[in-house]
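Starting off, we have a lone chain in the form predicted alone, written out as structure tokens.
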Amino acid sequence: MDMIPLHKLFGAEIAGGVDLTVPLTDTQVADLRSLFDAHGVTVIRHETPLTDEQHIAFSRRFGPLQRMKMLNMFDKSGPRLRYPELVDVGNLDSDGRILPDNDRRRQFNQGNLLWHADVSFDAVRATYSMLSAHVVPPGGADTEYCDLRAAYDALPANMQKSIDGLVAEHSIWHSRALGGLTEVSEAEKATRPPAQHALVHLHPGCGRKSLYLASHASHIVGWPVDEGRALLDELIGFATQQRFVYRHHWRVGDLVIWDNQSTMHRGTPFDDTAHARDMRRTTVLEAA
């Protein structure tokens, strides 16, 4: 497969040699997994988007898939997409219309503009996210990614030593509150209890140490809340310096795969009251 670097530290575009519309061989799966682990962010461009069936079939080759349930409580009209393996990362309702200003799904999705790793709020973490662009608004509605391995490597040695062994608690409701969704019932909160994860881990695929950060991280276990949040804010600020960031400008047909255990990402704002955005994501989970 021909590779084009996207950033001097991480990220690559596959320029040829793989056709995702047909079943992959075991060798292709192993080669792609190695690429995903090495590069952190991998871009595969197509003239037209994969069908939902092709998208899901490709994703399943890399592990079990998350089944969508988070927005069910907010979407009384039913999901827009027919497959529960697809996460709807757009601004459309089940009839294909742009969500109104007062829709809770719009409030919920504001959290996607914060730096995060998908599913860090669950005990079973995500490995790869695979996002397919079906409708791209004017300007592209870019997504930014940062390399948490390079950020860890660049930390002063005394900081690396001080944070090794720390554990952070992650909650979807923490990040959604930061995004403005504060009116959440206790019953709703109970559907997604918090999870705890090491702040620094050895990435199983590439063998490098990496930070594991997200806006979902609410505090450091065993620390006063304010002190833990100050440390998390400091680390996120360090890891999202421009030298660690790749910005992807979307085209219809793009499939972008990122490793949630070595990167964070965030959406960028666009006029989502006037322009449609249809993005569909599968999320591969690590073994329980």
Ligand code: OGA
Second form
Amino acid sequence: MDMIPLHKLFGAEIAGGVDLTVPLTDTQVADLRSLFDAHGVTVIRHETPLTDEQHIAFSRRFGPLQRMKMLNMFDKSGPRLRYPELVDVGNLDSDGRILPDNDRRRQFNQGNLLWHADVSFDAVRATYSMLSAHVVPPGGADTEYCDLRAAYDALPANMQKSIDGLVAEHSIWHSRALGGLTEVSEAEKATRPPAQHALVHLHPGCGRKSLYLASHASHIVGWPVDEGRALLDELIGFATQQRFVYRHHWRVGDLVIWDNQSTMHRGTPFDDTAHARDMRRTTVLEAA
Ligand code: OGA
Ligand code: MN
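Can I have the other form now, the form predicted together with the named molecule, not the form predicted alone?
Below is the whole assembly, all chains and molecules, this chain first.
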């Protein structure tokens, strides 16, 4: 496979040589997994987007898929996408209309503008997210990625030493509150209890140490909340410096695969009350 680097530190585009519309062999799956692990962000461009069925079938080859389980986030018409394996990251309702200004789904997705790793708020973490671009608004509504392995490597040795062994607690409600979604019922909260994860881990696929960070992280276990939050803010600030960031400019048909255990990402704002954006994501979970 021909690889085109996207950034000095991480990220690559596969330029031809892989057809995701047909079933892959085990060897192809293993080769792709190594690429995903090595590069952190992998881009595969298509003339037209994969169908939902192709997208899901491809994703499944890499592990169990997250199924949507958020309660009460949708209006009576139900979710727009037919498959619970597809997370709707766009701004359309089930009739294909742009969501109104005050729609809770819009507020919910605002949290995606904060640096995060997908699903870090669950006990079973995500490995890869696979985001497919169906409709791209004018300007592209880029997504930014940062490399948490390179960031870890670049930390001063005393900082590396002091954070080894620390555990952070992550909750979706923490990042949603930061994103402005404050009115959440107890029943909704109960669908997503918090989870705890090591702040530094050895990535099994690439053999490198990486930070594991997200705006979902609310505090450090066993520390006073404000001290833990200050450390998390400092680390997120460090890891998202320009030198660690790749910005993806979307084209319709792009499939971007990122490793949630070695990168963070965030959406960037666009005029989302005027322009449609249709993006669909599958999320592969690490085996429980
Ligand atoms: C996601 C996400 C940001 C974006 O799909 O997980 O955070 O730019 N997306 O759509
Ligand atoms: Mn995300």
